[in-house]
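Encoded as structure tokens, the following chain is the form predicted on its own, with no partner shown.
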Amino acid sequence: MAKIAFIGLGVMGYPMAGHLKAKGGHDVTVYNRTAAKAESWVKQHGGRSAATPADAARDADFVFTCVGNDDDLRSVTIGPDGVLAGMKAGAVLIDNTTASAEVARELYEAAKARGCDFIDAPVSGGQAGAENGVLTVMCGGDEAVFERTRPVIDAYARMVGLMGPAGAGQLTKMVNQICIAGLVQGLAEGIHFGKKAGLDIEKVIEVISKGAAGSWQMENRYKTMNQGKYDFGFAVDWMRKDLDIVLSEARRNGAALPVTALVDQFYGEVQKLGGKRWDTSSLLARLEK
């Protein structure tokens, strides 16, 4: 059993911290900007809550963060109340936020300067993956630190991999989001075309999902898309945040991402339709408006 601090109890962090307590059997202290959320977690899972990130991290062997963006991440890690101010030498900071590779490298250096270690570990699998403890975790950092950390991460994951040095986990998550954006747009257009052609979408998907067109998106989202229901996971606002990170990185490294840039604009149109909190499969709603 390890002593763990978990910072950020949103739709992902709340169940992930729960798995570390229940499945991992660890001693978990939580912090959330809205204290009532932390109190609710403690009431459900046990453990304790802390008044600041630094207090939560004090004496912890592993400190997890799962917040909104680069600025949120810096606010809970750096400064007098940040986790790095409370972490003991030799402890590991694991960041599950989807953030930039730049901030991952920044935190790696900041942790090392304090005698600690850092792993960037963004996740894929959405809210359902977090709740069921079957997330895919893409890590960046030192191999020896990763090997020490992996058994702890396993409590909420079905796949954990080291992608390279600090920042490589975030870069891999960017690849993940690039692929998802194109897949969802293709699925939306296919369903839209099928409807316009007068086809039975249920029958169409039953057949094509068993061939080369098949994907996780098709298997898990086509029914709700066909019904015009978009309340099943990762929100459009969050996807646009992620795609902004992707496109910013592409401008730095020279990658050409014409489809990703176009789909990002399409998600902007979905937001204007009132779909900021719809899930990412709502690209179909834009075609059917």
Second form
Number of protein chains: 2
Amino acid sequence: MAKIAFIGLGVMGYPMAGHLKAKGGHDVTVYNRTAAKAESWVKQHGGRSAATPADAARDADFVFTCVGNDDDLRSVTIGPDGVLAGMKAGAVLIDNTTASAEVARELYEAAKARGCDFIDAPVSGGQAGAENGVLTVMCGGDEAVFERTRPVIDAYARMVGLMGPAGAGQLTKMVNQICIAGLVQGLAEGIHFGKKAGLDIEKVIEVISKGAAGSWQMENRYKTMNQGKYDFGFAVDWMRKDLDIVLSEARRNGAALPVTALVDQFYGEVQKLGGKRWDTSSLLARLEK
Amino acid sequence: MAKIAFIGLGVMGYPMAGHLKAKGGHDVTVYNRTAAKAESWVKQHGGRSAATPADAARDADFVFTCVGNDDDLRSVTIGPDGVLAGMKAGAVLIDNTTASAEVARELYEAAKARGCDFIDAPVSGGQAGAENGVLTVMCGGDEAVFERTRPVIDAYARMVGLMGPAGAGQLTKMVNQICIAGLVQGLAEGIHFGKKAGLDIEKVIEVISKGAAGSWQMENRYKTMNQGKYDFGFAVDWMRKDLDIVLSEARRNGAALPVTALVDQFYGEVQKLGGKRWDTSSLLARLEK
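Switching conditions: you have the form predicted on its own, so give me the form predicted in complex with another copy of the chain.
The next block holds the full complex; its first chain is the one shown before.
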């Protein structure tokens, strides 16, 4: 059993912190910007809530953050009341936010400067994966620190990999989002065409899904796409945030991402259609508008 | 055992005709534009070769065609020496070519006018699927004719579905190719970005391939893409032919296919890079050029 602080109880963080307590059996202290959510977490799971990230992190062996973006992340880590102001030497900061590789490297250095360690550890698997504790966790950092941290992360994960030095977890998550962008747009165009052609989409997917066109997205989204149902899943707003990070990083490393950039624009159009909170599969709604 | 004619012994037709003979146990007569290939097929499998499609089709219960495009298909079916000139009443013409839905409807009518039947039956699964007799076959036509024909098709198929009336098989194949175009481009951009970011691609794919970014293409192509190996698989020239059919049909039915159209252009660039015969996964080569 370890002492853990968890900062950020959003749709992902709330259940992840729950697994660290219930499944991992750890002593968990939580902090959330909106205090009411921290209180309801404590009511549900036990443990304690703290008044600031720094307070939550005091005495913790492992400090988790899962917030919205780079700025939120800097505020709860290196900000005046951030976790690094409270962490003891030898503690590990693990960031589950999908953020830039740049901020990951920055926090790695900031942690080291205080005698602490850092692992960037963005996740995939969505809300359902968080709730069921079966996330995929893509880590960047030092191998020895990773080996020490991995058994703790296991409480909410099905697959945990060390991808390279600090930032490599974030870069891997970016590859994931790039692949999804083109894939979902292709699937949306396929279903759109099939409907226009008068085909029975269920029958079409049954026949083609085991072959070269098959994908997780096809198997898990074709039904809801065919029904025009998008009020669930990974929201367009979050995908646009991730693609912003992706396209900035690609500017730096020189990768050409023509379809990813185009699909990012398409998601902008979905937002204007009222789809900010729709699932990413709502690219089809844009084709049908 | 039925009497069968098979027209077109290309990389797909050659092994498909072989399965009809060896696995189906049918009496197979073949025709190929380049006669030497028909002779070598007969040497390998037995059966007979004919001088024209019409001659091959005479007395046959089922006549298969598997040629290059709409024009080739018209030539071997409704042309002066085409199969319809030789077919007996009640025989079924099955077309395995990936062709337009328009020519499928045209051949359906032409067959009916002669007391024959027609099924459009394009396949997916590539050369390996044809050689192993495990193709997916997407059929269009009348249900009673389909039920009569299906046991014969089974000799080279793992999955056979009736998708709707004449042309529906072709339209389903189009959905398949649309999904693949966006999917492969997304995968190519993901791998390209990952390489530029200095990631270990094998490790990245191991971690992300079971989740929301996963696909048949990712599992079956990431290794060769990472090695820049493209001298195998479904050729860019054939994919461009298929996308030409797709984009023409979309003009008619009003479907919007922005990424499919863009990826078609990208394949045009791959052709100019010398990649006419490269696998469709060579979209990555274009990003790296």
